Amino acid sequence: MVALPVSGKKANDRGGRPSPFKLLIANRLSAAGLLLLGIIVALALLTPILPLPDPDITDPAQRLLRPGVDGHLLGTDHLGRDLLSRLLWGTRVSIVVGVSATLIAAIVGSLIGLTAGYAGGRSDNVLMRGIDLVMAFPYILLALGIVAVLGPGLLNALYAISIVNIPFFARNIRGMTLGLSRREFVDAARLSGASHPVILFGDVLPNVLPTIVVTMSTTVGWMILETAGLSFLGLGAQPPQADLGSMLGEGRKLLFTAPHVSVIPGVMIFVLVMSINLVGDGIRDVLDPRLKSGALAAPGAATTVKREAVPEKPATDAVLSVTDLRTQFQTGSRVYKAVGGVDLDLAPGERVGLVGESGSGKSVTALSLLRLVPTPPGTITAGRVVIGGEDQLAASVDKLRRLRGGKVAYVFQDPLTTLHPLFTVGQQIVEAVQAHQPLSRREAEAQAIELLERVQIPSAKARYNAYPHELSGGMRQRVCIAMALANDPELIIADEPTTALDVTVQAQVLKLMRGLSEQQGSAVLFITHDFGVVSELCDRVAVMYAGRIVEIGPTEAVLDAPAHPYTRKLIDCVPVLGEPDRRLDAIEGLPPPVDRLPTGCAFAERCPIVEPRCREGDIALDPLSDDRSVRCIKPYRMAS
């Protein structure tokens, strides 16, 4: 293997994910807000050095001049003061006051929330009852009361606005801290002897810091509005000092005779607050863990399909016919080719196992069949998936909804995350039934109980009203299988449904799926990494590596005489009953990253019989016999 230069590798890693700034400007609204805010802040910073007249000098002879008059771009106010100068100086003051008030409220409120959530007990009660007391008053009235006590003035208005916004930060941060303080990593820090301040500021604070930043970014705009409101009422900035609120208040009496005096600061307040809010929304998205990967929108109802041509294939009676399926994920500048061209057919009643190491593309292939891969960042770039005679990659979302859970059922790996925690298992099965069958509630409930009995759940009527957390892992998986069978599907896709189960329950679930498949005649695509499971359930087996099928054939034939070196290595890792002295060999190395797949055979770096020609050009999945195919220029049958 040729080693990459260290500097090049690091540069490549840095370019894999977009920077926070690129994520921010990728959102068009946030980019527009950032541009507007940048212009306003730049003008505010440059105000002292710009050739502007003194904002406080009055000139009654020049009062109420219209915008555009020579020497006064935005006109003058009722005292003849230049509006452009007062606007820029007032914007500067409003920004400073808004940011300062936000920082004070954030620091004090976050400290209260962190302390209350971490300490709990009496400390929590005392602190939060104080916060509740502050929140019991309408915040504007409370701010007016504080200013009335302290006296009018910009600094007092800043204190008032800060105090009334402290509860907002305190309650949000306290809720998050309360959950984090019970987490295992905090318990581990306590057991290691760390002090409470170290745990609070070293372990808890970094986890709530993104929330604090997001809250601050969305609060600055409100702080500016609230400060402007107090100044508008004459309780903030005092004459002759200018801020946006006082300018608006001074111009309200002239709204009909000289509207520009009040409209100009009003428009500035609108633009400033709107730009801050847009940037705050963008910061919130940037700090979202999922969006950091480059996905700038919520996943849609179906995977996006971008294919240049539809591959042709003669019509068959197969339940599922997949041709050259390709799915990729784009993260920043990197493209991960998770599925790199899969061809697969399933006949009615046939059970096919899809085997491979973790990361080989099995689950993405299965999700792609029903277009369940989240977009963004996933995209189907090529291929055709024919189910029921129709190409599902060209189907509408409504057709896909009718297909999912109807003709095609999906059993996911973790039933606890699949089942809704707030509804009973019976209600969820009834929902699956009524989504595809015109049955009454009573008929659907009877069918749901019958389904629970079919999957061998004891006391089915009693279990009907149980919540998912009240059932064992095996029981929950049986419920998921019952939901999959609710509408007599022609195809069942099972994505490692027995991985988290113990050996006894796994055997029961496999026996159940085999029996139900034989009874209903449903085809089964069973995804696993265990050849023992494949030998128990499947008629055929397809072995995947780096997003492609490298060998496919009858289960018994593949297990007895694997043709591809990767298949043989996988089988060598499986213990055989009655052969305690059999050597179990692990596969050396790791699969190649799917964003940097090598030329030629992807398994070449780990293959014991590799040759130079293995790294030259694409290797096709060629027939080895009537019912077997292998993606290898030197299959074991030919090498022996």
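Positions refer to the first chain, counted from 1. Heads up, when I say rigid core I mean the largest set of C-alphas that superpose within 1.5 Å between the two forms. Source: prediction; values computed, not measured. First, how it differs from the form predicted in complex with ligand ADP.
- Positional change of Gly33 between the two forms reaches 2 Å or more at the C-alpha, relative to the superposed core.
- For Glu470, the Cα coordinates differ by under 2 angstroms between the two forms after the core has been superposed.
- In a rigid-core overlay of the protein, Met247 has its C-alpha displaced by at least 2 Å between the two forms.
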Contents of the next structure:
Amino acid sequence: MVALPVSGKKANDRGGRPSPFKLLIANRLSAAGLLLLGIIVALALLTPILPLPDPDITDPAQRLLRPGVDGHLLGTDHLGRDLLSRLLWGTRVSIVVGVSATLIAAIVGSLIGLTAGYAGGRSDNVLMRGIDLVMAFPYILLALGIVAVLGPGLLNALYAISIVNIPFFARNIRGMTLGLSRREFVDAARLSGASHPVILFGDVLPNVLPTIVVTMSTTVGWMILETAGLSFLGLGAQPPQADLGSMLGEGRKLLFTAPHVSVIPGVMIFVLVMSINLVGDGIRDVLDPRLKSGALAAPGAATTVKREAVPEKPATDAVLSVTDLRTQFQTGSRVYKAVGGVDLDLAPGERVGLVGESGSGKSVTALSLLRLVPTPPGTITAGRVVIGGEDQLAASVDKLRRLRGGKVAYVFQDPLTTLHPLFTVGQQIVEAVQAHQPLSRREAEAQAIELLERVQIPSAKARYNAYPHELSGGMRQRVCIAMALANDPELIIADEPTTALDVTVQAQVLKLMRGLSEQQGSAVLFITHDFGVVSELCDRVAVMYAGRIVEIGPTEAVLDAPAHPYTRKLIDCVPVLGEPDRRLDAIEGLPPPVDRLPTGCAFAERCPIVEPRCREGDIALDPLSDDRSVRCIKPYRMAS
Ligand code: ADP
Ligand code: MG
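With the form predicted alone in hand, show me what the form predicted in complex with ligand ADP looks like.
Full assembly next; the chain just shown is listed first.
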């Protein structure tokens, strides 16, 4: 085996994603903000060693000099003090006060929020009512009030600003903690006997830390502004000490005679706060993984299609004809080829199973058919999907929308997440009906009840008014199937619809789907990882591995004599009732990551009969007989 260069591999393992700093710099506004802020902070840090006159020494002879006169770069103020020196010392004070106030507010506020959210009950009530009390007063009035009580002074201004900002953090963090402390990983920590502080600081805090940091970075500018406000009113820094707000206040009276005295600190406040806010925005974007992956960016109405050539294929009477479909995800510099060239035809009324391990690209294939893969990060890079005689990869969004839920219906795995929790199941079916048929409310309702009966929901009329949470899992999935049937689909795409159900309910749902498909003549593309399910429902089966179909054929023939080693392994994973002696096999190893697919057969790494030539080049899906094909250079023969 060849030793891999460790450092090179490590750098690669970040997912090809740039470092957080690079991401921050890539945002041009944040980069500009960071540059400005860097200069200001560097100047503020260097102030004590710069050759500057004492900021507090007055010199009446040198009053109100214009910038650049007599060696005073920025001029002097009404007492003849050097403005550059005062500006730098003042900026130092403003930054220190603003940052300290932010830190105090963040620490105290987060502690209150964590405690209230985690403890719940009475502690939560008491703490939050205290916070509400602070929030009940107008913000700046409260700060003024606090300073009035404590007396003017920079330190008191700092306390006042911190106190009025505590609710901001406390409310935010409490909400998050409340949600987190009921999550399974916190339960797990509790079950393992961890103490409350350990759970709170070990499990909950790391999850809210990014929010705290983001809130801090976006409020520090605001706090500097508030400190300046108090100083401007004479309640913060006391003469002769300079901070940006007091400088602005002193210059106010001279706005017309010597504008530079107030304009200079004003510009500094503006630049400082703006650069901090730009950097804060950048930090927020970098720290929030959802923003980073583009998941919060609204996905388009249809997956982007970027294909170079459209494969040609003679028209057939198939309800669905897929040719060389390829879908990939791009994150950073990595390209995940989730679907790498799928060919599949479904005849009218035919039920085809799409089988494969988790991550083999089944769901992405199903979603690509009607361009439902979110863009970004998904793109369809090649292929043709013909439904109703038209290539849907070239269709308009309007046409796609008419197909979705109409001629082509989807049923997903988890009915609790696909049904809306706040509407009754009846309303939701009515909505599905009315989206595609011009029916009156009453007619649609009658049809909804009829649909509920058709999926064998007992006392359908009464269930019409039930909310999803009032139904059992099997019942909910029946509702989803009813919604799929609402507009007499030609094709039903079911993505693991029985995986979340227990075995008896699963059998009922499968029987129902089989019956409905026979009754209505709808074709079904049934996605599952379970060969047992396929054998009960499907006429044909397509086995998927690492984004491609590796074997396809009539269900019975494939089950009797699997030709691809992967198919055989998958079948060996299914227990058979009444055959306790049968060897149950797990497949060793894992599928290859789809961003680094090997040359040749993707299954080679795990294949029991692998040969060197398996890894040499692309392996085609070759016909084995007139209705079977396999992607293997030495498939198991049917006799074996
Ligand atoms: P399954 O066969 O279990 O339904 P999927 O079709 O959901 O598998 O996923 C196929 C592959 O696509 C997986 O390897 C997964 O990592 C990748 N994938 C899915 N969605 C994304 C995404 N948004 N970004 C990157 N990769 C993705
Ligand atoms: Mg899936």
